[in-house]
Partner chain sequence: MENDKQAGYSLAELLAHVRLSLADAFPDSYWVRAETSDVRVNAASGHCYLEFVEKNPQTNQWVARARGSIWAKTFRMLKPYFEMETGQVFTSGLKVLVQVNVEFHELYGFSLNVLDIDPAYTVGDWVKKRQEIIRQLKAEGIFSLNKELRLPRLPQRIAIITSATAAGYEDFLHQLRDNRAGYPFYTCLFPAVMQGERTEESIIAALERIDAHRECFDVVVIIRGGGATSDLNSFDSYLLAAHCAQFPLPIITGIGHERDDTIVDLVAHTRMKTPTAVAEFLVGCLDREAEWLAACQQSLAATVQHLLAVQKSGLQALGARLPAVVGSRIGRERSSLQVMGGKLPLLVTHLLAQRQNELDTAKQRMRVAIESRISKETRALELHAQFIRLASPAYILKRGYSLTLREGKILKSAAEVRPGDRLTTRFADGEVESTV
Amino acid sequence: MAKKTETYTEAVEKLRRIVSDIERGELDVDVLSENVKEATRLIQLCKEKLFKVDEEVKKVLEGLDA
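Give just the one chain, in the form predicted in complex with its partner chain, as a structure.
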């Protein structure tokens, strides 16, 4: 797993690649399980960004002198 968490866009790109790899059906069963694990993690990550309030962003915007 990458140390730094991806941005949403990066995660989506990775996810796209993995899904298309899997869909092409060219993966070994061994590699498949790795990929599915990674894809699941990425989906989770994306969903968090999509649905969970990022307190840090909130604080930054509240602190802005508009």
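Having looked at the form predicted in complex with its partner chain, could you now put up the form predicted alone?
The text that comes after this line covers the one chain and nothing more.
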């Protein structure tokens, strides 16, 4: 079964949990490494989703100017 792609909100919440764990010092080095990889992946996902939304907004605004 393919892994479900997180929504933007889910990705942001997961990032907040990772940062919170790091700030509290509750991660050992191995877990921290995996969480940094996951955070990096989630940041990229969020950037891609925001770019798509930005492009859609631009198209709508261009349509309104016509």
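Under this definition, the rigid core comprises the largest set of C-alpha atoms superposing within 1.5 Å between the forms. All values derive from a computational prediction rather than experimental measurement. Numbering follows the first chain given and starts at 1.
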Please say whether, between the two forms, the C-alpha of D54 moves by 2 Å or more once the core is aligned.
yes
